[in-house]
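One chain is shown next in structure tokens, namely the form predicted on its own.
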Amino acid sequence: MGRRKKLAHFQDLHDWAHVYQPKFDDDLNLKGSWGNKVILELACGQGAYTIALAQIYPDATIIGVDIKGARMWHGARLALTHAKNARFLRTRIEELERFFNKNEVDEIWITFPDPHPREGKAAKRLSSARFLKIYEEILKPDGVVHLKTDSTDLYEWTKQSLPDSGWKILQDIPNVYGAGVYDEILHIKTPYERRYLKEGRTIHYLLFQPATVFSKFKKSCMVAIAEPCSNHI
């Protein structure tokens, strides 16, 4: 991209309403005012998860974060005429607390995140124990984190890592195209998860959520009475 068509893009970004950078403009104040439903991407690159969770979800706020504005900056111009409901914040997710409450976000997905292979590197996955803190602060007392990712090392050790976390798996699908079940929103393919498809990728989904939560909701299960509870969050 050349130098002046970048700068007309970040250009677009300070002049879009619906695109927050914290950076440029220190006295935002954002806690409490994105609305009752808050769905959260993180890393979101170019947005075109961001774009499809928000035509899915019309009634809720859906908020693509990522710290890179030119990529950002094609999402963010989608959402003019395809999803009013879409929201973009330019920031680092060790950030997050600083513009979300406490239990203000219901779901947060990690849509094709970088896995950071090497061992050294473990901290900055985002399914980290660092990171899972930042989420459970956040999140609502029900709330749940999605993983998706074509990375098999960052599938299986997230498994494994979760529950040293103090978090437990809802829902593990080891290939999310070879399941036999369509699922509106798992189906959702970026031009990046395409890609995969075509190179022959798996690609895995985890959902999970703090252990705590999941306990005190199997506790209200075993004393519900009207009728059973699902284990479906």
Ligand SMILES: C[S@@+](CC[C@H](N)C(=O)[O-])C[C@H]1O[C@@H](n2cnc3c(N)ncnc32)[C@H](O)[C@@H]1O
Given for the second form:
Amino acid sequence: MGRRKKLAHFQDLHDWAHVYQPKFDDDLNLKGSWGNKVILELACGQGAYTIALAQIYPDATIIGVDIKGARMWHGARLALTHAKNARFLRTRIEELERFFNKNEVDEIWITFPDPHPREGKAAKRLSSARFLKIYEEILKPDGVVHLKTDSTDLYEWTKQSLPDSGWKILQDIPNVYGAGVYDEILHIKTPYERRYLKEGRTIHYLLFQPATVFSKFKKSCMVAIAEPCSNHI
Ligand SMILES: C[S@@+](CC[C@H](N)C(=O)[O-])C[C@H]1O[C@@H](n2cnc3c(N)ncnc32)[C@H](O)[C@@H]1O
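Hand over the structure of the form predicted in complex with the named molecule; the form predicted on its own is what we had up.
Zooming out: every chain and molecule, the one shown earlier first.
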């Protein structure tokens, strides 16, 4: 992309009211401002889930979170005409507690995060204990986290490490596009996902929440096997 176009995109992000780019010393008073039903897409890139979920849940606020503005611009532009309830927050995921109150978020989607395969980098994985603590803090008492990944290593590692961090798995789908799995939301495809599918990779899904929760969410939100389900919130 040329320099001019890049600058124009950054000017758009600056001008659009549904895009928040907080500076390190300014939280923009966002805590508590998001609405009654709040769903986050973390590592949103171009925000495919953010836009699609905003269309499926017009009464909820869907917020795409990523550090990279150039990617986010694509989703933010689409939101202008196709998803008025979508928002974009440009920040590091490590900083989420600056922008969300305790118990403010209903659901978190983590879509195709970097797997950080080297063991020394495990703390950078978005399903590591350090991040789970942040999610637990901002999630409502019966809130849940969805993880979609092409990385078998990250999927297996997350499954193993969740119980040690005090989380339980509500649903485990080893192959999202395998026989018998159908779900409108689970089958939303992100740009990275489309690329991985072309390469023949298997897509994995996990749904989890803090183990302390006695949840009613389980039945209504679990992805249906062999029948459509969009009753997530
Ligand atoms: C592999 S891409 C996936 C993008 C998108 N979800 C998709 O599937 O097309 C991972 C994204 O995570 C973002 N990311 C990684 N670590 C992050 C962090 N700590 N805070 C915010 N964004 C992060 C990157 O900027 C990148 O856009």
